[in-house]
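One chain comes next, on its own, written as C-alpha cells: the form predicted on its own.
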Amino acid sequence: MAITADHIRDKLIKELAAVHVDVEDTSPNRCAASYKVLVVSSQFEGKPLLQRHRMVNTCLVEELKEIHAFEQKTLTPEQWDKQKSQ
C-alpha cells in the first residue's frame, strides 16, 4: 500500500470526524516514511492525550506498519481555537 499524506487526511477525517488535519512528509527525501499529523476533532473531548494518540493510532494501524516515525499532535476544536488566537 503506497501512504500518501492526503490518504492519511482522507482517513483520520473520515474516520475520527476531524473538523481539521495537517499532516506533513518529514522524510527527509519525502518518501513517505516519516509524518507528522495535527488532528482536530470533538471526539478528543473530555479524553486525555494518552487516549487521543490511541485513537490516532487505531485508525491508522495498517499504515503505521509502513511509517518509520509518526509525531502527532490531538486537539479539540476549542483548543484548535484557543491556539489559533495566540
Contents of the next structure:
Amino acid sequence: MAITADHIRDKLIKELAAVHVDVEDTSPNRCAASYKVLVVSSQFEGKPLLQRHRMVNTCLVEELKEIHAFEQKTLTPEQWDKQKSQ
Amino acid sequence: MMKLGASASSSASLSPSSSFPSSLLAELLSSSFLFLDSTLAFFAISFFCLSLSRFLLRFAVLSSAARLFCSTLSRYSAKCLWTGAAVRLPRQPDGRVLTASSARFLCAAAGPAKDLGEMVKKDKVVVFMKGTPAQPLCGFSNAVVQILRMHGVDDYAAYNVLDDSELREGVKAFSNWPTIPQVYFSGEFVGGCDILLQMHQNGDLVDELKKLGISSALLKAENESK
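Alright, leaving the form predicted on its own aside, put up the form predicted together with its partner chain.
After this comes the whole thing, all chains and molecules, with the earlier chain placed first.
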C-alpha cells in the first residue's frame, strides 16, 4: 500500500479521534519520503509531550518504517484554539 | 582495485625495452592478491617474491633477461607490500592499525542493547544524531545541536549513527522511537527535534537542564538583563 498524505490523515483521525489533522508532504525538501503532521485531539489532554508523540508513533508504526523523516506537532483542542487566535 | 591501478601506472612508466613477460607475471601476481582474503597470505607472498627476486639478483651468473625479470618482480613486490599496507590494513582515526580480524572481534563482542543502556547513562546529556556537533549532516540533527548550543550546553556525548548502521537501528529499537536525532537526559529518553524545540520555546528545557545540574546560558542572560 503506497503511503500518501491522505492515508496518514485518515489513520490519525480514525485512531486518535482527531478533530483536526494537517499532513504536509515535505519530501521535495528532503532526500526521501518525509511528512510533517499537526494533530489536534482531546486524547492528548493531560499527557506530557513525549507520550503524545509516542501515541502518534504507535498509530503510524507501519508507515514510519517506510518514511525517512517525520515532524509532528500534537495539540489539544484548547491549545489549537489558542494558537489559531494568536 | 587501488593496487592494480598502482601497478598499471608503474608499468606504463617502464621503458619500452622492458621484458613483457616479467611485467605481465608481476601484474598477474598483484591482481591475484585482490582475491586473497587473508591479509597474512598476501603479505607472505609479497615478501617471498621480494626476497626471492632480491636473492637471485645477487648472482652475477644470471642472464640479462633473468636479471630484468628479477628486478621487475622485486619492484612489484615492494610496491605491493607498500600499497597493500596502506590499503589492506584498516586504520583507526588516530592512526593506529587494527588487523581485520581483531576489529571484527571487537565488534562482535559488544552487545547492542547492553551498550546503549550504558551509553545513555554515562553522560548527563546524550544525543544520537546524523553527523557530529561540529558538522551535522541533517537539518533536524543540526537543530538539536543549535538548541543545546544556545543554552550553553557544550559538554555532551554525541553519537553519529551514520558511522554505524547497527547503532542506527539499535537505538531506534532501544528507544522505541522511529527517527534520528534522539536526545537523552540522565539516561531518560526526552524525544527528538520537535520535542526539544517545543521545550526550548515554552521554557521547559531550562527547567530540565536545571534538574540535571546544568545552568542554562539563556537563564543567565535573562537574569543579567533583569
